[in-house]
Amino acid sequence: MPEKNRMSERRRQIVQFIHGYLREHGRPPTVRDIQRGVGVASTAVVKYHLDRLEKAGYVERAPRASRGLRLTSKALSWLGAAADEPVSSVVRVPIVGSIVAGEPVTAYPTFDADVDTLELTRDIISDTENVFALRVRGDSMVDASVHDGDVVILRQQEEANNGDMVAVWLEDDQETTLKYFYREGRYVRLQPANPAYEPIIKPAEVVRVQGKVIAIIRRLAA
């Protein structure tokens, strides 16, 4: 049976709507956009069909991002679209909060239903699985070319190697910070990249790695 005939009419409509919306607006639709555009009864129905389309390999979704939809090459082939169209070359990374490059402060990245997203091309980030972004506050990493107002892209992970730039949660202080990671026996040294700041030395058991920096996006000058 042809590929097209194995997809229900409603799911065909959803894939076609997503493709048209991407071409017109340059960003993915939200679930509510799809509900209105396709004319279904509720967002729950849309989510059900998106779940089925994701399992069938037609769409990919960034977790906890309202505009995290992406059509796969399988969907583009079904639509008769070229696999290298610009619509398929853009990825969206959720911006889940701020990280301090300076003295730690009480803050923790939060994943909200309607978090902002950062649009990047696949030559910057080819794989968005478990990837998130944080806005930088402070100047303790300036010698690593991370400035106040920049955005860092991180891959979510709980382990780090010496020399990795990481976001860490300090359990004893209930604080978060961005530093270079070094394990030294039973302790972890969190090293700034600015001689004006002292390293932070903590017992390894209270340091929780949240993610490793894999890219830095510069803030554009006003």
Given for the second form:
Protein chains: 2
Amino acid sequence: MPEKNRMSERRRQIVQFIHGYLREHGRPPTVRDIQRGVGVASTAVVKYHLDRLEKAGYVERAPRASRGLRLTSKALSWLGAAADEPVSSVVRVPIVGSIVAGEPVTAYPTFDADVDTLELTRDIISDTENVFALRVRGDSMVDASVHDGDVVILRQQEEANNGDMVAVWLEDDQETTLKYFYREGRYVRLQPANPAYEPIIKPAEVVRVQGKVIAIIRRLAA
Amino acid sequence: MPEKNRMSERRRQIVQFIHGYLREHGRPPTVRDIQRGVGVASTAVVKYHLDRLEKAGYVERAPRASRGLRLTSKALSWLGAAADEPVSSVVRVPIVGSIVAGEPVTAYPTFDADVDTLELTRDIISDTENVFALRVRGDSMVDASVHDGDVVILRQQEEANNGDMVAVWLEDDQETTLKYFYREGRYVRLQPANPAYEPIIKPAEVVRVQGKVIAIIRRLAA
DNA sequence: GTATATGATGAACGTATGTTCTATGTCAAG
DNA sequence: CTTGACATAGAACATACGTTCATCATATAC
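Moving on from the form predicted alone, please list the structure of the form predicted together with the DNA.
Let's see the whole complex now, leading with the same chain.
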């Protein structure tokens, strides 16, 4: 079976060329620049790969604008070109996956090349140690306060204080959920943000805190 | 006596616009972008000033190439722009104020020095035109989906499409609120995100859209 | 006055450039 | 063998965009 995350050599070539051209000329290349740069005979080939790269989130484009091309942070980190950005209060955070009912959050990963990343600034997260992001998928662990498609930023930790919003793995239900955390003796009360929902009360030993939510970002259709 | 190094206001405008455009879009502007940006009626005017600027060593151009334009270090230092800041994906957005019941959102401000700003990355907002941020204060216009302390990112616009989340000023109630927008004939239905709340229905003429919400950021206690 | 430089206008013109369409070859899955 | 993704080619099209030109107004210098 073909590796799912393998990006074709041609695509890597193109991203690399764009990056080089940008550094050299101070403007993005045209489709035909890329065509010559990577050595293909048709502009349609370039267009084809740019479409794929855009869909994969490596490139953003301004339709019909000449040189309307920009590399995303994902592409830059993919190139290992993070050295591009100097000082900057920009922080790159890995998106380790999605919250899906039935699966635990995977262990905090090393910075693999093709881990999806999210760029944030220190205006949003002040500290970057052990910070990671999760994309919320589906409604299973969601109440009115967190929606499908939201990105939650978490700091990895096993303990939580009362009132913290945490991602927890429930051993017995075999699922991850986002809730407010309250310790009550040998039990843990998991309180949905929406007061209309009933709290979940579990023995402490089946509740595994995976991380504490430090920010929630919701992007609406632009 | 006119100073020898005095550069016309128009020229300063143009250099400034190029610099801003570059930071926002990651590519140089076209002649027509500049034309609109500085408000002249003919592309020939832009060409004229670009020729002068090139001769004076403020810009370099690649003849006949679209967006074949780059600012020299001379231009950058002239602008007081700290050296050659590489095109960054960081965007600074003004926080124009808070949403408070009883007050309209102030008009979109010019970029004053002492406006509070928020740094975001393009991973969060892709476009920066007319984007501003509001801090949500109090609960008066809030439902379960937006909380006190949240920051909402908006693009300023007077119209809205059905389903957009917008900030609207209600003439008769004299207050601003965040709701989903639905046009229904001569009326507008303002739908809270929380289905448990009742929609507000108003005649279209008392509903003034102030901007469309493109992102919501909630920071929890670190 | 007559010059001369500066700044602006509107209308072209030519080509650079993104996009679309049709067609072809390869390769793995069924 | 057929089917369907993937990659490529070539040609044509529509328009985005740099450029040129003729014209006009307003200064300052001679």
